[in-house]
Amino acid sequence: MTLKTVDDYRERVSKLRPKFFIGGKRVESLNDHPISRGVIEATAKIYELTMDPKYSEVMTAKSHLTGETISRSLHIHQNTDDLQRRLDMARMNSQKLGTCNYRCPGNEMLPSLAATTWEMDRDLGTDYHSRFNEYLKYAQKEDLVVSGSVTDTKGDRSKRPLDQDPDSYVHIVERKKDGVVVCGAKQHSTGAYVADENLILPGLSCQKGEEDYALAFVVPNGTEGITYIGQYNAYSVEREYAENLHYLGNPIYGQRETSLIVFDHVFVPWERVFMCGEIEYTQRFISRFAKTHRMNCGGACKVGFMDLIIGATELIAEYHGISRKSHIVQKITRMIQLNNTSLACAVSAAYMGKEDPPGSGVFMPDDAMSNLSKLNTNESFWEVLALAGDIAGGVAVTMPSEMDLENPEIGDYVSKYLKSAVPAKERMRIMRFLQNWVAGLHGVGTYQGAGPSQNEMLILYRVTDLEEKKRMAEELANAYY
């Protein structure tokens, strides 16, 4: 058995030194800082869940190259069960943490490694998956967090990568005999500084002459060269400058912490290089990925977070007591409906998942169906954000602090004007717990994350066989007795 405990996680964690800075200061303590102590806690809970019986069934399964248990955030989907464990897994995390799960992303490119390199091997002739079959067993026995990384800063983004400063895409400046040195950046990197290693994928669908953008490898965390800048924002400095915080939203993991990683001549040693410059297989590591992030992120991530809304929603209601009213349930019963139906699709696309590429042992979700997850999800989740922002009233933004409610001078004012059917403070810390979703980042994090619409409606359009429905159409169309 390879898994870790939370002890376990929280000692490799203590002694990272990453070149880290957030909010113009560099950070020395992971663990001191409240902004990364909110990720270490949230990746401490996944652990705590894997490690809890309840739950071995979504949060652990076996290796297929070891058959040792594993966490099932290492995990590469061998059938559609596993799809729909994973999808279980996620949701579950989500209503668990109200923020991210930080071993998500590089677990969603795990598969697509998986995938890609076995069909490179194939088709070229290259040893890429007996590379990523290595890392992965080691990754495996030390029970790993693995962050991952997709998306280039890009710059100017009429221009390819040639045509402008070459490190707005993260690309080889130098081979080297044992290996490769790289620059450039990543950013939205989920949790990246508080994970022990971090994967990165090609970010574009390279074309003839930009072989040093197709690029595929793995660093441990504070590498020599790389720096993490994390994002900055009114929640951070809330969090960071808060006295107690009890006070806010959601007090142990916080909001969802990314940041930028600065590659600048960083060294990969090519037993950590899974791909370099086989320009026509970048695309497939990045659909692959995209469908299984979209599932996921789209399908079971966020109905997570809807529940954890319509719940406090539903809260809310009951503590302004007008919970029965009918437009009050009309509007819930629309929040439920938009949550399951985005559920719905990212089941349908565990369910109707295969073989990919064929021979690989690989499964992905259906492609149509990851997307219309995600498609759907990016529409549904702004709707139950303004839903649960009508119930809850502008008290949801205009509210005092509960440190005003323990003020000697004016906490019995607090207490008297901001109760309801219950006590003030019990209104209050629900409200602060709403108010984390409908006046925060969720809404453009959920509508960016795994990609907007206008990314689910290419591959959509680009993945339905339109032929075969026309000839449907015809058929009948044309049809006599």
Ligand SMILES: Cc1cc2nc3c(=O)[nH]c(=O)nc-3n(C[C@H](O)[C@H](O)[C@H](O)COP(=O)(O)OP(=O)(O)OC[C@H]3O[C@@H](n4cnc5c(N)ncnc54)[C@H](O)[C@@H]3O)c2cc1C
Given for the second form:
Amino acid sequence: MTLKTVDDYRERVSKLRPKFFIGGKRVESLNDHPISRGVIEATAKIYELTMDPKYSEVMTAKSHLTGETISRSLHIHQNTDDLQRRLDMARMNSQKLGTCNYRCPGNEMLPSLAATTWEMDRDLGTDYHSRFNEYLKYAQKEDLVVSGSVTDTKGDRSKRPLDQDPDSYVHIVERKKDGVVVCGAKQHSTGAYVADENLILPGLSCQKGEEDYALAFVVPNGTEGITYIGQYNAYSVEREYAENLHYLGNPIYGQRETSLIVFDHVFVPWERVFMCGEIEYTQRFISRFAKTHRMNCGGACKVGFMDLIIGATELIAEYHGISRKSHIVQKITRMIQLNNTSLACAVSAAYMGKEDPPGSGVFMPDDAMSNLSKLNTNESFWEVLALAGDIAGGVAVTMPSEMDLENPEIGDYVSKYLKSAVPAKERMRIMRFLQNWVAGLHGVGTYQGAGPSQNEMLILYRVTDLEEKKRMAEELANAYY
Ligand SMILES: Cc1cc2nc3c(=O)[nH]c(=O)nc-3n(C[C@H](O)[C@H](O)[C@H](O)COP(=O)(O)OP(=O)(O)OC[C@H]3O[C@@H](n4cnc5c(N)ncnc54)[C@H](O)[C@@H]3O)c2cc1C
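Okay, that is the form predicted on its own; can I get the form predicted together with the ligand now?
So here's everything in the complex, that chain up top.
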């Protein structure tokens, strides 16, 4: 068995010294900063769940390379059952954390790499697949956290990389005998600064002349030339200066944390390069990653979040004595309907999944259903947030703090006027938890993470066989006895 314990992970992460900045300040110790600490705690919880026999069917798998028991976070789907377990894992992890589980984006790139490197070796006679398998065996053996970054900074979106600052997309600046040198930056990289390794895929469907941008590789966290610049917002300030984490909406795990990763002449040895110049395969890398990511991160993960939002909203309705009122029951039912629709799409994406490309041994979710899963969630998540805010009332955003409750001069007022069917403290805790969602970062995060709606619409249109639908309609319209 190659699974590592939570203590192994904590020990590894305590030794990481990435060049990492947050709010304009260099972070020397990941463990001591309240924001990176939250990311570590969330990742650590995943290691705990993986070792818990109760969850082993969901959290572990058998490596197709070694036959060993490994974390499902490092597994390549071998059949549709694996796809189903993967989405079960996404949902459960979200329910347990209320934020990102940080092993997800990298995990969802691995099957795409397995499939596309296999295809490149078959078609071009390269050796990317064997390199990738060697890397995967290493990652599985050490049970590494691998972050995944595909999103370039892109600058002016109407221009190709060579028509603007060439560093707007990650690319090769030098090819050497022993590897390549890389410049550019990836943005919104979830949890990358506490991961063991950073996996990078091309974010652009490359054209002729853009060979330097057709690049996939993995590097250890903190490799020379890499700088991580953490996201910073009102929730960051709240966490950074909180006297007590209990005052926050998600005390231990916090918000979903990302960073800009800058690559300033980073050397990558050949054994960690999985694509280098094969422009015609970039689209396949991206779309295979996207459909896996949209079934899990875009779909099932957000189902787990909506489970929590629905639970918190129902609690508030009970605290306010309105849970049996007909319009509240109706609105809660609508939230359940939206959530289950997202779940149904993710489940059918797994159920209808197939080997892609045939012969590779890698199973991928169904194109249409995985994109639909994300597209539905983009819309339903906002509606669920709106309904939660509707039911919770204005106090979801106007409430004083638990610090006021603890202040001897005003604590009695807060206790008296913030109570409902339950004491003020109980109500304020759940209300703060709900505030984290309805007035937090998750609305835009859910919409943009794994790609905004237009991306899914494009694919849905492209993969739908309209000719076949036309033919069916014509056949019936022209039928006669
Ligand atoms: C919380 C969070 C976590 C994330 N985690 C990760 C991660 O771990 N790894 C990772 O790689 N990425 C991650 N992402 C990135 C995510 O996939 C992107 O945010 C998403 O793909 C959109 O890219 P963008 O943010 O650059 O927005 P843009 O690409 O600028 O899109 C904004 C709008 O502009 C439109 N648009 C953009 N370009 C064009 C064009 N050429 N023509 C017409 N319309 C256009 C889009 O349709 C959209 O409506 C994360 C994002 C979030 C919010």
